[in-house]
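First comes one chain, alone, set out as structure tokens in the form predicted alone.
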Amino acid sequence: MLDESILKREEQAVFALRSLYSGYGYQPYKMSKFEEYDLYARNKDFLVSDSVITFTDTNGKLMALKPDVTLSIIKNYKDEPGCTQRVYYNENVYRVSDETHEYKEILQTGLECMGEIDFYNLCEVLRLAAESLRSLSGDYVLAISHMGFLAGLLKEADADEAFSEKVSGLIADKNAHEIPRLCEEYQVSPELCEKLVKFIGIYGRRDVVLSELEPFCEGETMKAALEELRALSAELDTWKDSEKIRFDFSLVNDMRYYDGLVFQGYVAGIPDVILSGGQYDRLMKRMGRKSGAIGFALYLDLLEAFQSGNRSFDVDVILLYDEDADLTLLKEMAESYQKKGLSVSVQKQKPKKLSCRQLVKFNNKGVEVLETND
């Protein structure tokens, strides 16, 4: 049996999650590394950065090391109508990193669900998302937006992409000081500016949100994201912490990919979204198919980074021993250890630029504690 205490962090989610993606009825899904770089030159837009590593393989066909999981299942994906494909994977992807702006091996587990998606079909994603986030950390928040209302009030500007795509840019980094701004240059009439600025400040306990938008849904795109919207919410009150799933439309996707629901998940202690994920019906008819799909990507690769910056020794044991010492109780002992959480480096003297919490002197009657560093 594998002892999850010798385990990363991140590899340990990786079981719990595949043990509850399996548990709803989604499939491995297993693909290359590579793919035709055409895939992500039709798409660029679609990916969180447009830096992907190619070579020509020995057909001379451009190849790349994938940065995006999705692309690849939509690519193989064929519509069967009736039905519902549900996949999970754990895949690398390949992307520049925003601390170090090089290139990096990212761990990545999630979920897609595709077909003909409807209330049941969101509602399980979203609760797998919450759970996800749940068998991470007590302490998450699962922010849910829609893209029907941002939609809907674009449609009143009647104005170019270029406006939509930066007062979406201005909406997600919850700047509304510019608003008024880019209003101005598009002439974009004051009182829709003003409903803009006021949809930024949109977010928190389910239930004011509701209210607070109500004045909002003038059109039918918009009523009808509230109606969805609210039989969500009736369905979210019925589960475990739904008082830690809130509303944010500060939540913004690209609509030339996304629309429905759009939603991030947040642990505590992880400042960087961990979770992120929605409905991308537009990629999938972008992509040649007729039905819909929602999704989301966990980003493991967090936890660990977060856990080793946050680990001011590098074990919390060193169990010292020496020839005397009886082998079997020596694994006993570092084993109890293991047990407790704790990682535990068996060594015969103190390497110098190893640092511990503990240092130990094992003996076959017990153990002695040489030094306590806090």
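Rigid core: the largest C-alpha set superposing within 1.5 Å between the two forms. All values derive from a computational prediction rather than experimental measurement. Positions refer to the first chain, counted from 1. First, how it differs from the form predicted together with its partner chain.
Comparing the forms between these two forms, the C-alpha position of residue 360 differs by 2 angstroms or more, with the core used for superposition.
Relative to the superposed core, residue 57 undergoes a C-alpha shift smaller than 2 Å between these two forms. Relative to the superposed rigid core, the position of the CA of residue 329 differs between these two forms by 2 Å or more.
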Contents of the next structure:
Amino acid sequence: MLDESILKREEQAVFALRSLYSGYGYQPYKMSKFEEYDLYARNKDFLVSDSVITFTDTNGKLMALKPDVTLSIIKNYKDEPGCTQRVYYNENVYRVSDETHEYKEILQTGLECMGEIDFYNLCEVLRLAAESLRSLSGDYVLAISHMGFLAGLLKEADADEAFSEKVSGLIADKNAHEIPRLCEEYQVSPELCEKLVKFIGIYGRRDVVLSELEPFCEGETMKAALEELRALSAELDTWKDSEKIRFDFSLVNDMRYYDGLVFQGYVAGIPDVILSGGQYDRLMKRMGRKSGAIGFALYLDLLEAFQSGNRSFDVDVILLYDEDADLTLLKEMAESYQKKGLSVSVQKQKPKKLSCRQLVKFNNKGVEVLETND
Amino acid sequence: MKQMINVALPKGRLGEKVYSMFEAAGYECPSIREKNRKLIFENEETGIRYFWVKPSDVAIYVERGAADIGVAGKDILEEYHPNVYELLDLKTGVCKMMVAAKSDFHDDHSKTLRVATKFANIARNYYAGKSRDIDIIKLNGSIEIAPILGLSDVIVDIVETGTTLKENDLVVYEDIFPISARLIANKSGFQFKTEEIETLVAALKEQVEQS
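Same protein, different form: I have the form predicted alone, so give me the form predicted together with its partner chain.
Let's see the whole complex now, leading with the same chain.
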């Protein structure tokens, strides 16, 4: 029987998530650490950071250490009309950290559902996203956005690329105060400017958001998005913890790849987004697939900082012995501790940095307690 | 239960001004006015905890979640692009990011422009937007002296009143962007303290509009 307490938080999470995903029929997907660099060069903007660790393979091909998993999965996906392929993975990826500007190894777990995606599939993936977060902590928030609104607004503005990019950035930062200045710079109409400012203020409880959005939606793209969110919200109402699932349109993803739903998950106490996902039909199309797809990834390395306090002791017992010790008796003594479920480090001298609950000295008759730290 | 909001304030004149705004908005914490060397001050009644940090570090504290919200100049936000929400323009600490040069400076486009600055990213982005080839000289202070000594052709720096420039025979050559203090928030913290932060933002907004 495996003692779960010995596992690190991220290791426990990996096991819990694996059993969750396979329960829904998702198949494990294992891939090699390397991928041809060309795959990333062609889809550079899809990557979270553009720096990729590359090296030349023995046959002269330029290879990369995987910065992303989704692209590799799509590459190996074949369209199969009427079906969906569901996979989950648990991989290390290599990216440049925004903060330190150095390469970082990130433990990523996630899933992809590819094929003819319908409402059922969307709900299933969202449900798994919510369940994944719940398995990490009861105090979580899943924020959902729909790219249709921003796309609709920008279409209305007939905006050029530079404006779209800047306005997306402001929306992502919930920065309403700079919208007027930007609109003036790009000569966007005051009506649209006002709309954008209002749009930034719409987030939070789903019923409130839906009613605020209603008068807001013009044009087909936005109306369709609103309908989709309305249907989704009705379904979400029936879920456990449904108040933890909110709408938030400051969540913006690259429109060249994502359309439809995008979502992010937060866990109280972790300062970063821990779950990130969405519908990426456009990426599928760019890679020559007819099907749609939706998926998400969890950044489990963030859990490391989330450990509740430091471990107070490195081992339960340090068992000291000297040259006179009978090694068979010593071994038996160590085993007797282990049988009680205690960890024991057998040493000739106490190492400086190894902390213990109890320091004991072995003599061939038994042990003498030298120090107790409880 | 009301949750405590952790606020990172920039040490110095701007921070004190900003604290006065928080105070007037109903988030007072009298102990902060006492003369001592404490760094953290809290008022459980109003549910707020302040701490003073170096102005350029505020964004780091907020981005990494040690503070839920903070006040940082737009210059810092543009230079480091921290992944935070920018919720409000506090319209205080107003100044400009500018290119300045000696009054007799003539921009020779056939040469690489030597730019001295504390704000390497801002300078790089600004000139990249103009497709101008530049040589960045990163300095940590007394930027104005660089063109005088011939270390650089121009400087990219914050200008408040322009007095320092004038006294050193420098002139503003181009405006880059206006600067003021901004209220920023950690994106994750915001999800869990939405109501508390929204209330605070609304109260501060009133202060901004009044002044």
